[in-house]
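So this first bit is one chain, no partners, the form predicted on its own, shown in structure tokens.
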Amino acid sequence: MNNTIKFLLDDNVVEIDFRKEKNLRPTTTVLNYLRSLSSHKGVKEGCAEGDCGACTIVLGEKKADRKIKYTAVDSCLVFLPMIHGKQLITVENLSQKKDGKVILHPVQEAMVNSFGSQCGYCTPGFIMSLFALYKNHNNPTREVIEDSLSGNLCRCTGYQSILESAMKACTKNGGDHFTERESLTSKILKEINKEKTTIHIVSGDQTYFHPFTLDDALMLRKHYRNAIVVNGATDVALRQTKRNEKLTEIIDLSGVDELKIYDEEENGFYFGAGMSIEKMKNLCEKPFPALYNILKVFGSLQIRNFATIGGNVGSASPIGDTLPVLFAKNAKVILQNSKNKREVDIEDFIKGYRKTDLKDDELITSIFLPKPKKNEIIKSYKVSKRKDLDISTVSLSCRLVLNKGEVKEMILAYGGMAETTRRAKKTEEYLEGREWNRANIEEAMKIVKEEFAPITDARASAEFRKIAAGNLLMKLFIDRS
């Protein structure tokens, strides 16, 4: 039994043996671990649910070319075993001391010079988001900067001074003291990651598995059918941090590279279930712009860097951002156990409120998206209280095929209007075969309002949802006129 994880912090390999560490559990978040160290108090807890960015850290991962990939994440949502084999970077690691003087990192210096901090509580999180931006983008556009900072909240300065900090700092091609050590860091991480034996942690009443191969993951699923399966854990972690649930058995798939594949075939694309939402977003920009547009407003960059497409589909949330688009595209979910593999249409996969067709010995291994046809139109819309970092109130994704001004084929998939993502089939039937004009759309709006019986909750009233559902249909018509 391997109870030990290893990662790089402060340029030293840290080894945690959960048999010896009585104050740490496998579901201890990286945030709480860092707060337990006297030398890493810069990371802050603001919300403990990935909304404020005060706990932002950067993870370094080895790339094939001896380079390091730098990724900003919310440490309040990351369990300790998930950083095995990675470099953990906090705000304390950015500055240097030379000849008794503190030399600030370029992003820190820019924040000082642009007066980007007042009370300072949120500042370390902003600095770490800026650091990841600095390492990944040179002379970024304002749009890229805003996206990188959308997961960080500040109540003091406003954001203009922080945006100016980013513009001033990110002009050096990411060069800094981390660049000087990249080759050595890559070598150390490679050595840690050579061992591919499943990490099996038993701590008190918790059992935590961290496999590295799909075969091992499927075998674990076969024998531990009641275990909670996580990958990014951006949803499951909230059960612990916000609801104080005790998660007793966990299979963590974040180390299984086979679940992060991307494969193009003649008829479509396979996206591995463990692929991050951010990577999927970038891959979809040209072939699937409707999905790209939805993923652009999926949480924040920190969330997208860790959340996975398999997790979003598997949660079967009625307001899940990806599901309406997948419905519109007739996507398929690839399911696998230790013996067999099967494909299920996305509509058949979702069985009810947070219920799916996934068997207790299966894992979601990939999502298949058919290639867009030349004559089909795919559009997606999301209504929420704010543009960034918000859950859908109502969403609509549609597939439209017109033939000489008439509706030949139509799919209208709504989120937030029922206990699951659901198609407006009566409205589809009304429009199919009719002319694509305003009069018919206005009549279809009446039908769609009566087709659903949405609930009233904190996000919106049932009546608002009905009106929004109809208005999104009109927006589709205006966009295509």
Given for the second form:
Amino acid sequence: MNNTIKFLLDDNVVEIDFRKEKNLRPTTTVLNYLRSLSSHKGVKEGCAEGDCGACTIVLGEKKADRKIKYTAVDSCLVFLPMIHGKQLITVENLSQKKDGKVILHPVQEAMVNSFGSQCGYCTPGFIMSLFALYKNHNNPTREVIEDSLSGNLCRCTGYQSILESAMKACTKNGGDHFTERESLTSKILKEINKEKTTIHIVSGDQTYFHPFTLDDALMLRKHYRNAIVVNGATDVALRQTKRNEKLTEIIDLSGVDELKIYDEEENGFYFGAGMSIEKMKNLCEKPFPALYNILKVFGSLQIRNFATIGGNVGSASPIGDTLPVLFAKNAKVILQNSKNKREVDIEDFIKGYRKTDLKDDELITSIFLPKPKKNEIIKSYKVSKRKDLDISTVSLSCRLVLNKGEVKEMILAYGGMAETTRRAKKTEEYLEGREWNRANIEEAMKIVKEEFAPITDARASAEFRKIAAGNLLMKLFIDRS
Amino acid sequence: MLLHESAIKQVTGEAVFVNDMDISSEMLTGHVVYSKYAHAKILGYDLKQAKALSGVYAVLSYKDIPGENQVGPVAKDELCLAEDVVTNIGQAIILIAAKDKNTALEAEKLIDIKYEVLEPILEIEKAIEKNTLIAPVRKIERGNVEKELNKSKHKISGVLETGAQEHWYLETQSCLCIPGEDRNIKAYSSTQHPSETQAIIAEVLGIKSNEVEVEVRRLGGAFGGKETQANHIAAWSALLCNATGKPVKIHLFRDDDQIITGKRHRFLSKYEAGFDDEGKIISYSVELNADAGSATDLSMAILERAMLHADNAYYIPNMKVIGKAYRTNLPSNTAFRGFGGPQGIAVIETVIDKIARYLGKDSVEIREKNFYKKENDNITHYGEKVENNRLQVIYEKILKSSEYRKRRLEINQFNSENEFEKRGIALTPVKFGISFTTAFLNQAGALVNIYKDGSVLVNHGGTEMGQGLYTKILRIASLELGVSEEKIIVNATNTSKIPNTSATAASSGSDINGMAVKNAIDILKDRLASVALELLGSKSQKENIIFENDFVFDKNKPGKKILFKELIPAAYLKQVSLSSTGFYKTPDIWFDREKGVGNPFHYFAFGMAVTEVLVDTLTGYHKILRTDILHDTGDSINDEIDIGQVVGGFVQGVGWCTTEEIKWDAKGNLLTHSPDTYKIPTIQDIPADFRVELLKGYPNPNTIRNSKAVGEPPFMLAFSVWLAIKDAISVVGNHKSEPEFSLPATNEVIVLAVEKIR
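Follow the form predicted on its own with the form predicted in complex with the partner chain, if you could.
Below is the whole assembly, all chains and molecules, this chain first.
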């Protein structure tokens, strides 16, 4: 299937052959594609970086049982080939016309009746997030509603009326005209997804690969060593949308199901590198509450639905949300090339500011987390200006093993304090072997402040970062006392 | 319940914004090349290569402007395109029209602008030191402030910094210009001020206003940010349209919008207050220093409103307000909901809060003691009488409904049991003057057409930006004309229909446009009444004819009715004009700027909020546990829309007070130029328990249907959040020491304040 992708839009299979398209490139975002169609201008660009949700659309994916899974994503960050084999649902698809009358979808009706729209610019995005909420939750709690809508910014309403809309609307077990068409939709998607040979798109000076098997992906990686590897592309897409960079060679792993695995073994769990952050979050709720807490405030639901754990680890950002807790958990990164597989401790994998141990013929295939040990305490904390959809100013994850009131083992992994995630080794050293009491913590707070030389930037001053780093130790102490 | 007139179109994605308009395949993308330096000489640039690039249709510099190179709305001190000096980062230098955005960006890369960098002024402190006043110092004074300060038993003084704020309308600035016959041009602009946009397009093109038509159906949010600064984008699009002869659209990229456009004015305010043992303020002196940015824009009017609100809800017998606006090398700051009011009110609320802590009293007692009274102590520092004062009634009601006193005790209990998590509570009032303080702006026009089939088209000069103006106008027209809403359409605002309008601003949209529409309808009803009398065979007077529920009848003989839609064709056949303009000017308002006295406001809007917060003193994280608001909107024209304004204004104010922090680097580059670093509230930041009510049973005299303006006043109720946070911090020092506090109270400000107090 060279140069061609297929997806479902407005109940029709749309086929895009990039050789024939003058204005579409493989890295054209779904947002820009939709806005190029006169019938789909409801979707709006508010920021082109996945922070405002005005461009939210819903993707329908075939599940095993002839059902469709509906997920909200920010269309400004999604490259067209990533929706291959999926149903693309936009705000225009929700209402129906019958006998010349407009029948609104329950979420639309609730928004109208609750005065949930004022200027209306963010409204299509909210409608789509509400639609995904409607399909996935019945009578959702306020927490679930907030979680589903915190990736949508509104500057007019103050959200109260939108919150009320969500409460009013989501009471019908997700039933609507999409449900009625589900088995048909599922059949169509199954048909599109039959073909499993790598989609190879050449368009102008761009080469784009969308493989479906790990073997194919590894071969591509071997032959195209300078290619940018993406999965959700929630980070890489910004290079194009914000910095107008030309991305010339891309390997897009989003079609590789083998990278989405979840395996439990005797010693721990393997999370496929291509697993979405949202899915990982849900899997972590019981076994890894500290990781769950961090993943809960990772981006927004739209971002979590598309961003992957492999991407977050691979980008090695100094403020990457997952890294400190992976440090604390002694996680391992599983790397593979076309011949070999190796495991690296997360601490050895992260080499510096956006630098990792990944070789140019390797892919991150999974992340291994050892099972929680009985006496180990894992905690994580994040300080950010705004609670949700905000990047950490400072974060701390720690592993603490106490023995008769004494610190036996300690890992203190900080984000936001150095050019990469960094352990506070001097502070750990000080605490190890000492009694777990307030006086020692207060002393450790002083040490940790001196251990780092953080920067002052748009998010916070160095002074604040130092104080916060110390204060997080106190939070840990209170939590464990 | 009457719904928002565009709600269905908005939820189905059909509502059209400027950027959704595809006029023709010939339409070009406009792009602006702006300064990368805060202050520099432009040594030169060469546009040849950019012009030669395939797909580029025009590359313009100031030399290509056929008319005036000027976009200043009041003072003519703002160039449309920079000439030999740039005075802020984001200042436009070159315009490009190309077949698409990518081509325009390629063309920009081919333009190498050579600069000689000069020293910028980026802080108010430095502007004060260099005395870069943008206009003469302003003063409002009553009584003998110095003498009474010296005599006062207790005195406090201090400095308060209040931060800038980015409007963050969801729809960035946009304008589409289409060339017409001769030199005519039509602009679809996302502007709050179509008439000014029209005038500025005419000026830069060197044509007359009657050759320019500006139309605005809806804006994707504005909040003041599109009052004057939409003009720039419109002027740029018009220049490119004029140069190419093709339709040109500019829709600013988010980061460019944040970098180019001005913000809410930063203020650095110095205050001194003298008071008695009970906390009654005897004398108050405040100096308000505003960061105007690189041009005047509306800074002096904003400063004026800040000065006129330095009292907020409090009667202070001796009061002196000094206002200064300084030129800096940042984009020219501009209107933003509240228009200086928030900056003036922040200072007096800080003073009240400090007095309470100083005297060891609850701050509500200090507030109550100082409120404007009904019979005496009711004249503001600029001489206007506070009439129809609702402060006492709101205060009594909200104190009770919020259970303030009981919760204060519970909070004290909680705080004594928790070392690091602290709760705080605060009640804050707002008294906000309604009218443009520039008196002549308080005028509005309307044009109401009735067609032969009985359908009605209403035109007025206000713009719909989400505040629900069209919905209110529809309601007003329906009630005044006695015709059901489905027979009426409120038309897109258009300068060819309604000329010489004022900006939709100062919360005045429905007040003045509603009155103008009523005036037009009154004229029409007078004409139609004669016809009705004939049809009814009545010898009664015209005044007795009632228009109601699509019927027309004599109030003395209500049994005999004719349908409105039957009256209209009859009137047409009798050669009665079915179209009328309407006009309104707000009566009896004036202000003498030299003397600092006058009656600048038609009336005042009042409201109060009580907010309780939980603060984690280790991380600075805070949560709004509960907010109660009681707000006065007179007889509301639409309760749901007014509540939407109260809630939306409050939450926008919460953003300004807490997470919305604007930072520049040492060269004047905006660091917070996208939502990645600039944090407006999300759904998780609103009060967990949010109880909003409108004050009922208090009609507002002499306004359209006894209603009251609502757009801006609720913004200032967010001070209840800001001061509740301060209250919580203050617990750390047992309310004995004054926390070091500024606005916004970010988690950083909170943690640093706690660190100092601990």
